[in-house]
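Next up: a single chain in structure tokens, the form predicted on its own.
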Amino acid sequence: MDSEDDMHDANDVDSYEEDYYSGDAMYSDDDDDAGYEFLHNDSDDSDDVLISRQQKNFTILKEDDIRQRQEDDITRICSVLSVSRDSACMLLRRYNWNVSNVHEAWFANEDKVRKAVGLLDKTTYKPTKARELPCGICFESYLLDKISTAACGHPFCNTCWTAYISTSINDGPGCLTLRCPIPSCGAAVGVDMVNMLTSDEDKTKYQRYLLRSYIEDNRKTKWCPAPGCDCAIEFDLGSGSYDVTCHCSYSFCWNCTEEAHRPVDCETVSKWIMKNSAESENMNWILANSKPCPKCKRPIEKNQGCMHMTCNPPCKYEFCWLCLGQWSDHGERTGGFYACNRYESAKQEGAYDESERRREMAKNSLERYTHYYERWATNQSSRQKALADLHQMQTVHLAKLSEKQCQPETQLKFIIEAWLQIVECRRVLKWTYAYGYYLPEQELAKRQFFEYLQGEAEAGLERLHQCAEKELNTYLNEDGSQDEFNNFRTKLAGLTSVTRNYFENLVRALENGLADVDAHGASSKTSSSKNAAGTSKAKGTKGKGSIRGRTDDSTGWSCDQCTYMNSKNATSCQMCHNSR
């Protein structure tokens, strides 16, 4: 957005940010155009809630589903091209299990396809009348029933065939493109020969490679990267978000196969993971917190005491920590054990400017990285704890609470949905710290706006997490009244909806690159704020309907702090207790 001001006006930021959550935020029952759908409070099945927003653009395939699809594709090729099942399998492998590509290539130039795949017409070779044939590998003569050939007709004994195929299978998936042992021959060795000549163990391995190739060679499918999971994901390319959730409850990015990281793009995630595992931060720490011994050059950390340093054996060099000069030249005349006049005078003359500047830069860089990494790791730990609490709630506490409150478990699903919301929001909040680390420091207005959105979302999440974690324990350990529990239900459902709204705004803003704040620091106060606020289902609060920002007093009022819709007679917010 263009602006006449070169610098951002803080008052404009405050008023715009207030409008972002109160004046222009919209709540509607229609969320088809929403950029990011968080978990809603109207489902009876928590697993369905977890993956409901992704069902439109991906399909989860179990092993039986994969086998059935693979068999269906092979059958289609057999019936259309009038080839054997063995040949159909090799054709599909060649064209990455794409039936359309096989048809197109086959009818365009059948001979070319046969040559490329290694499908030769066995009838072109005249059968021999000899009773015995020599093996082309061991050169021993065998009866015909001990000799086998591929489509090319080159004879090898069954023992050599078995050894050849078995070695190839043990070498890995390359066995799927196995050819005749004669180097100059391109005839393919298919499934039929593998089943006829190999052991049961090798057959199982080969079938496993064939099954995996159906997923790994297809650009629309990928395996779930969760340990121990055998499911695959078929993704509808070009359908928007890459975040998918498997039956094992593991969420990941289909594009880069890292854990789900929306709203941060894959490139930022790759850089962040690389930085966390790289040695660069170790070097920064060494540069910021240590100095090299003047004699042996080993880095030394000063963690206590005076300026008199002694290097470890075998060096044992004694020197001054400040000026790195020999300690024998120091004493009371140079400032004693806790100061160094030589260092101070040399520093004034600029002798240490470059080294001090480098050390200060390394220290600042390390402190900045540590700031973001600690918060990234803390939210990761909180998410893992929330997942454990969610499992405990589903398996133990929900039945206990149902018994105490004399309500069926289906009436208590709002608690599960609150925990699912917490888990999802912890994941989003974690990755916003990676986003913040790579946000250019010179774009001050964007950074201020980002930190405001992040802070508001985090505060809302903390309120929800505290309510679900601590206030719920009151009803698990004590017998509360029915009215008190109903009030708790209203509060928790309301906080879930409010927190979802905060994170929808945050995600939408980050995915737009904070476009509502221009590069010069001026914020847009036009209808773009409405587009950023988007739409969100406001279930879990009183009633339904379309609510735009602050409503009039005839229907109620929206809290400026948490956006909760309060009754018109309330003098303070029922959620955050902020005064009207």
The other form holds:
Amino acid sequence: MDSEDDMHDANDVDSYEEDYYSGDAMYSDDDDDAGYEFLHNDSDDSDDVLISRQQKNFTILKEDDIRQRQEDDITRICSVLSVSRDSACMLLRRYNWNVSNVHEAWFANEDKVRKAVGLLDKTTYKPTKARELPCGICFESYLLDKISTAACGHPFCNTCWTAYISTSINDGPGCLTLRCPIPSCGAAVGVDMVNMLTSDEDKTKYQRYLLRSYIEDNRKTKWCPAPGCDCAIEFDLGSGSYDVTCHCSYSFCWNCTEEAHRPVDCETVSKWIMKNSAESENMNWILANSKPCPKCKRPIEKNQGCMHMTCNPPCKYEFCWLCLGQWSDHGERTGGFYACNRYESAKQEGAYDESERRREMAKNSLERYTHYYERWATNQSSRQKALADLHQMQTVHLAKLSEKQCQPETQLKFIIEAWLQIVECRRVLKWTYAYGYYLPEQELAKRQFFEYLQGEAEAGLERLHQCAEKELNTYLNEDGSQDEFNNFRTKLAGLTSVTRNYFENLVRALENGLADVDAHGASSKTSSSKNAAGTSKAKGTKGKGSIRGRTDDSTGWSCDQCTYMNSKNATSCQMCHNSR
Amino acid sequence: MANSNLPRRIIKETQRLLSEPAPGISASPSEDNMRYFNVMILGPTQSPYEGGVFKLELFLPEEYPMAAPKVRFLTKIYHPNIDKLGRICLDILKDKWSPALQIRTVLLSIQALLSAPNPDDPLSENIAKHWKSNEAEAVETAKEWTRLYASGA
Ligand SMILES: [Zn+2]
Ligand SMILES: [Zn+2]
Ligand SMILES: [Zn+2]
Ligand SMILES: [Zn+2]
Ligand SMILES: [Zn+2]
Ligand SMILES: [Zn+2]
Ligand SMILES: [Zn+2]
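Structure of the form predicted in complex with its partner chain, given the form predicted on its own:
To see the whole picture, the full complex is given below, headed by that same chain.
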């Protein structure tokens, strides 16, 4: 029982960075306390990127940076090996642009390296005294000035060279290892000949391949997979988390190049993506943007990011987009447990014959997948919406609000922070559904703990999203009083930090494989009142321990105004000073 | 006429193929299309194809010599690198093609392939398997096919 305090309870935020929201720190220009910083993209400051201040283990390279690095490496090889730029380029490409590997190989056995790359010693080529030479491709004879050769001296006319090199360039990146047309020769044809003999268009393509090779053949660099982005990321191998965020604000996993998927591992992500494409035909309907109102049956369109739907008047029924349940059942005021995230398979009662059971199982397995997929996909689109809203906020609304409320934009940063948090939380939440799908059903304790954490995080996020989306709107459209706006500020900033805390708990718990469950036998703590009431068919549930529900007076109380979870001996809300 | 602007190289190659043919190989252009060649290759001695006369077609695409000629067996042949449509698995006809190679070199390479089948780089999976599991028997089948389908006439 005493282990209760050891558990990472998502509600337990009393001691969370007091000074973050209690003092003036968060409104100052000094971002240090926030633990986050804004990077300004020099082209457009709406591309603010949230960069976690944990040690950055990657470097973003823009196209110019890449060229510069490539240039530097080539120059280094030129001077150390005393070879031409053309040769240095081919050597580097051969050794995957690793300067020290080139050095090592070259000084270990220069002849072997020359042979492998096709760098002949110029001295082996004896110039001819003839005035004309036959071209080895078109068989015509040409004056020497119309003939070119690689280091080997095999003569081909310039027209044939142009066609030869151009064919190779248009065939793909293989052009970077082009050799003399005589198959037994092997002399390299490098950038010098390309520049001398091909069209501007082909030169550009060749340069492009060279640049790509610099990133793609290098073990430490990868392109940012975002469409239209030309940046690459250099990653410090063996330095922990693979999540990286590019200048373009796209976050992805450096290891598998899928979008960032903490806290889920790469393997789960690839399984999930395969599953999704296998089931895509069955799932199309989920991506539809409207559902019938569960009460009046009229279709209602989802045009906001949060899951709280309100049907059009006169119906005005409030329900949850995901489970179509009444919204008030999801609220913190019911004392209920946010349970919309949990999959409950259809009850299997009565006698089944074998074929019926099979059919039922097939139906259930699709139903189960549908449950997780829908939540995954909806959080994804919700995130897209939040990104668009964030952008809108940065480019239009902030200035407007600053004017209406007579406050400098720097004082409104809390709104941007809220939106950045929403975007990040939607991403995490989305992946927790892939996690949940693959969490073995028989690991009951883990499942319950997971669903509890996920439910808490999700409920927190819904509150935050709704506050940033709907409540903020009122201040954009009418002039609320200064006081009201300040209350709103406190609430939104509070929700932002509380939600961040929920999600940090969730990510931490999932990343260590819900190990706390094994360590503390947490199943007793995660069985909610709802659970005990019998919606779960859980067999071995202990079901006795009480969870720190929001209305549980023994551990704390939830603020009526801002929903912040206060410690039990606080007489007024720590967040908004509303009295209990 | 389609043949009027035939590149000098093709004309020269054709002349040489006709005037000094490689041993065991004949190639002559079709009358109405100088880019299309009727080819005959004699089965090399000491190979399962010995005594056979194999007909092939060879076509020089517009991009020739920057692109490889297209060659195909017309005579049925039991060989791990040749499939039942007569297509040939030979590196110089694909990625190892170079404009410095010629029709003559291609045909000599095909002739060499008949002497040295390579079941490790198969085009015909079944024949290659046969070749690897029981070479003697596969060679017998190849001889049989040579008698049946390539006995000249
Ligand atoms: Zn030429
Ligand atoms: Zn050469
Ligand atoms: Zn990018
Ligand atoms: Zn990954
Ligand atoms: Zn309705
Ligand atoms: Zn719901
Ligand atoms: Zn409060």
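Heads up, when I say rigid core I mean the largest set of C-alphas that superpose within 1.5 Å between the two forms. Positions refer to the first chain, counted from 1. As the structure is a prediction and not an experimental result, all values here were calculated from the model.
Exercise. Rigid core fitted, then: does C323 show a CA shift of 2 angstroms or greater between the two forms?
Worked result: True for C323: a C-alpha shift of 2 Å or more.
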